[in-house]
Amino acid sequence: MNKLYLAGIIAASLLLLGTYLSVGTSEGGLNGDIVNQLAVLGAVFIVLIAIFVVVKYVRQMQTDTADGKLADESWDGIGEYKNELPMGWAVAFFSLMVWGSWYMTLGYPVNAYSQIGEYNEDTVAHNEKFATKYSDISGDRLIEMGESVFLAECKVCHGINADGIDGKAANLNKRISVESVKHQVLNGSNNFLLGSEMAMPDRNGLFNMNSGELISDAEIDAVSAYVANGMSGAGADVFAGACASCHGDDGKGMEFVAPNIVAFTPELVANVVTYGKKGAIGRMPNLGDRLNAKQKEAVGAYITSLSK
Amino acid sequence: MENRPLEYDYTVAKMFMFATIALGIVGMLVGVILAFELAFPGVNTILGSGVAEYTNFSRLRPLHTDAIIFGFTLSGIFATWYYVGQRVLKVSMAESGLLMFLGKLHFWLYLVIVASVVVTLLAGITTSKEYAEFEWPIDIAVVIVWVVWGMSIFGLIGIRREKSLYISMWYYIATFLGIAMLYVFNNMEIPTILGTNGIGESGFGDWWHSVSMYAGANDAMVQWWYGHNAVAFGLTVPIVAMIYYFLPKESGQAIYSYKLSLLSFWGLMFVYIWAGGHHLIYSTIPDWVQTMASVFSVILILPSWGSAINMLLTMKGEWQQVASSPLIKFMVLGSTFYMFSTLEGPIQAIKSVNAIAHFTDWIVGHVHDGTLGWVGFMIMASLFHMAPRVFKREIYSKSLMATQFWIQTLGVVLYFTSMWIAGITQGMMWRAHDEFGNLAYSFIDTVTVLHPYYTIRAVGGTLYLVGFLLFSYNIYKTMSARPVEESELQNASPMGA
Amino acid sequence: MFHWLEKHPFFFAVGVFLVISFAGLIEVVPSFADKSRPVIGTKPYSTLELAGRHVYIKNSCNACHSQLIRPFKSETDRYGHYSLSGEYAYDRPFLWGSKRTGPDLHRVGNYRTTDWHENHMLNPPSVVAGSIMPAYPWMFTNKANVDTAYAEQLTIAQFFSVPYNKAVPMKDGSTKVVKMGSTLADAHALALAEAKVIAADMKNQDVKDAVAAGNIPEIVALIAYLNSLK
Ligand code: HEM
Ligand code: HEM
Ligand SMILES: [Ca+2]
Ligand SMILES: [Ca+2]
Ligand SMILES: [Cu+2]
């Protein structure tokens, strides 16, 4: 066999192998996705056609000889043969023009195709496929699904370990920080944490029933530390006097009245995701439109699992 | 008198040759910096964080594309025009004082524009449209320079001795007309100093600032009608002009087929323009415009290949020349890369392939197949051929040229293979859903996987730049170190060891 | 015929010109008119947002970021509803981009916030580990160019009838009026009022002080623009 063919085959194999490996090991992969498959097919075509053509013409440089009738003119010593068109080229050009005219007039005339229509179909198919897959998962699988949502949607802010990246967003491994509690008590809270407009008053609306007065600075510090420590240490009396009426004696909240502040609950997380939140650290965007109910449930389960 | 060879005047060609080399070094150096910035973001602050405003990726990227396209490539086009034009029309610029004046005016005005582009882009003055970043005062200067070039083209044609236009001339004329039309329409903009408020005051803010005449999707359509054809009439058509002259000239072979030249030229002219919509596939422009663009892109393979095939067949039976002359190697590999990118482009223009390829590095890979392997190689080959004739000295070193060839070839291969893999990997990761139907990757996951490929690309780009520096050195030595050749040089360029 | 053209450069040039301009007309013109009408909910940029848009352009953010969500499930999951032509009716120039080194930003206002941008623009890897986006610390000190933004508002209102100071329909059936200053001082006042809202959500004391003193750093304008992308 000619060295050239060998080189062509080797080059083609290397490029194809490279493509195969990169697709095979790429985490997207072919994935049964028709677009992925066509793209790879396109890549393979580029390699094969390019190499075939190079080999063909290099062969001609090696073995053929130039001939033909020269035209009369010559420009700065450059002559021109009056050779006919290469057959393959002429046929290919002509056929493609015929194909193109057919395609645009008969095959897919002006409004024959709608990319939005295609999108709608794909989306319905996608949603159906996955709705059946996850509609009744629960427990660990739900948490797993929640983790996958978290890693795609939330980790840019909360960090890969959900630690809030040095206070840039809430640390979700822990229910709440001293600063956050203090902020809520000082400023009140109106973040739809219960899924409805149920606000917590600011310090000017918080009575300590033990003292019969508005909550004081010292008491705020104490109760903040108490809550952030998971309801332990000093400040229990302030909590009982000022907060328990809404949040319950144990801080676990009461339905329709106040949220659980000792532990995350899937509902609370879902509400934060749906309505966003503005607090001591900053603003958490509302991601309501980006996730469906199941995804919210799942990410809620995942976050809740983190601080257990 | 009639029989004495004409004394061509290469003054202007020489000036543009220097510009080509200088701007090539700048443009490629910036490209290498960009490549390293993506692989190692610390490079953004390479000159210290104080000047990072001017050295970070986003400020430098337009500088790379403009320096390399409107600096390096365009100077190369002008340099070869002022060389080839005289020779195939058989007139010397020395015969007309006016043409000499226009040529020099052309060069100096051009340099002024280059300088103002560098300054404004570094200062962040840009309209953001790709390959059309310049604000209106520069646009006006560009139009003036273009008109000057046009006068010099048609002036030379006006006094020509050779009645019939050689193929290269067709392509130079098309370059002139195409860019003129595209540039004017894409740069329709209104200076904001005209904005007048209710009490008749105007002239607020930066005087150079303007606003596009077109909005949104329309602006996009005009921009990519321009952008695509700027590639056509800036990175393809004039380069074809070069190869049609320099390959047969250097090899002493006659063009394989006039008919093929003819059909490829008019085919290219006709088909190219329609394909602009392939930059907007799956965007909000009408479906039929996209379909039309895909179809014409596929057809476009043939007129593009026509020229390349014509060149390869011109070398039929001349393998020993390819094997022995690095100069011819550049041109043969150049036409091969031309074929490669004009096959790759159409395949990327197919809707489903574009769904993956668009927005990824696969496109960047395609860009550099064409620009490094075709545009860069052809411009360097042309200058190599011109140098002995312009400076009347043999090329300083053939072995240096051969070394350069292999270094740069390796550079291009590393560049496009790494971007090929990077692009396909990223495109697929963006699309991937996991078993629960959620997105499998957050965006940053699709960035960090690219690190090794970005590193390989940076290495490949560095090799290419090193090759270009060798080229510059070789030309510099040619000018200064070799003995003067008295005889009129025919085909194969003389080269030192 | 071709041989004849090759001997007659003028007609040759005319021939080339006809061939190349013809396709351009067919490609660009027919879809021009119907693609430029705003959809409901699209409103002109306010002075500060426009100044922010200029910061975006000045720093070629579009070199790495697209603003075009294609109609694929994977893109709408990641970025939100696919883009519509009418949403760009007030975009001069368009900023669709052609390379996504970073994510699409067409609706980034929906899922990122002022304080996040503040952290991110100052030092991207500090929020997103492994980010290759450059840091833009000078935006915290450079002043936004309100004058030019105002000049642009005047220009587009005058030449393209962009509806400033007019009621624009919103998706929920209400209307909104985007104000444009009647004088330069007025424009500055409007921009500053907007800037104060943004600065209130920010942490950087220098920025807050600057805004309090009546100056608007570029970062504030940029964030106003990013937040407007919805
Ligand atoms: C038959 C010929 C060609 C076709 C059909 C073609 C097609 C394409 C396509 C489909 C894209 C990608 C658009 C996107 O998805 O973003 C593209 C981009 C590009 N191509 Fe080609 N290509 C061709 C030849 C070439 C050649 C020879 C060069 C250079 C020498 C070139 C330079 C470019 C450049 C610079 C871009 C990037 C544009 C941008 O900034 O987005 N192309 N081409
Ligand atoms: C030393 C060689 C070069 C290196 C290392 C290099 C590197 C780069 C890099 C890193 C980018 C940015 C890609 C991105 O945004 O991800 C780029 C873009 C680009 N370069 Fe180069 N480049 C080189 C030479 C050239 C040459 C010779 C040309 C043209 C003649 C060229 C034309 C372009 C164009 C048109 C783009 C924009 C592509 C697009 O928007 O899709 N480059 N280059
Ligand atoms: Ca312009
Ligand atoms: Ca681009
Ligand atoms: Cu194109």
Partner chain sequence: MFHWLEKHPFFFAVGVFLVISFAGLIEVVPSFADKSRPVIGTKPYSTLELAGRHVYIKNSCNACHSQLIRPFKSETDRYGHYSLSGEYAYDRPFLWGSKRTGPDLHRVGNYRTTDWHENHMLNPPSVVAGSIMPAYPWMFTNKANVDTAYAEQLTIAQFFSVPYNKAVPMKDGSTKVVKMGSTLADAHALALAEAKVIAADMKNQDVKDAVAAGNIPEIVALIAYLNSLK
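Between two forms, the rigid core is defined as the largest C-alpha subset superposing within 1.5 Å. Positions refer to the first chain, counted from 1. From a predicted model like this one, the values you see are computed outputs, not experimental measurements. First, how it differs from the form predicted on its own.
Superposition on the rigid core between these two forms places the CA atom of G88 2 Å or more away from its counterpart. Relative to the superposed rigid core, the position of the CA of M284 differs between these two forms by less than 2 Å. Taking the rigid core as fixed, one finds a CA shift for S74 of 2 Å or more between these two forms.
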Second form
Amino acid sequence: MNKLYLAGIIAASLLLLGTYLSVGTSEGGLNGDIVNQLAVLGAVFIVLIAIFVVVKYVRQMQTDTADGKLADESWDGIGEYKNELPMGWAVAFFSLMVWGSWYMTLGYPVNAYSQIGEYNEDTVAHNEKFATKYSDISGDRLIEMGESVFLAECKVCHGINADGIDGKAANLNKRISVESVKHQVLNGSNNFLLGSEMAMPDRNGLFNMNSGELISDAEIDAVSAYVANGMSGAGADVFAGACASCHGDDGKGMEFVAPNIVAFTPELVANVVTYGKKGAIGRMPNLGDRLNAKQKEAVGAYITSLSK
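In place of the form predicted together with the partner chain, output the structure of the form predicted on its own.
Here you get just the chain by itself.
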């Protein structure tokens, strides 16, 4: 047993030494860094608890004999004594719960340094400075800013000329393609293009008011070509009967009802950037907070300018 004690002391010493070498000698050390201090404190507690448990139960194994009342249940002939809950275990369990509650509410998350927290704070400060500096930018300067944002964030999928790189992403030089219109008519749309969840029904919810029947395959083909061709050619009657009630007679949309399907608008582009979009080609991921509001407005202005 003496060898066991000796091995425990050596292991405990190595643990404490390793912990100190890892955090105590790093940049900043233990001076004012609560994370490093907690690491060392935790190591000390682990060592003390380990020593207490080992000493207590090694001695108990040397002297204890099996006694007490067995429980009625047994597993393959192995019984279990009806022992009281060990006080030390109960105290350690309760103490861990108290410490964990403090740590998760008032300890590390609030008071400690965090790289993520510092990044978020820097991002907020930068966006506020950016918004103040460029709040009045408009016109050609806004479009130039949008081109810079596009080249930094969007060209990898849409291409440097915004042509979609052979169909791998949407061609932004025109508002919409035949395939995209047909996909939306067949499957509906729930892409937050208005900044809110105003879903377009799929074909089972689209009636041609002129005929009083659900839109047919031939009518879908006709209206898809009509919209993609800039609201011209065959299919005008289908659009008037099935689509104009939401998108307007001219296809430029209605506020809070349906988006403009004739031309891009800065607001529409900003919503796509913010929420992403699922269409005929696939799903475009949202950029979320990667761009601030002014950058989204700028890239919207740039893309809108491409199709004019």
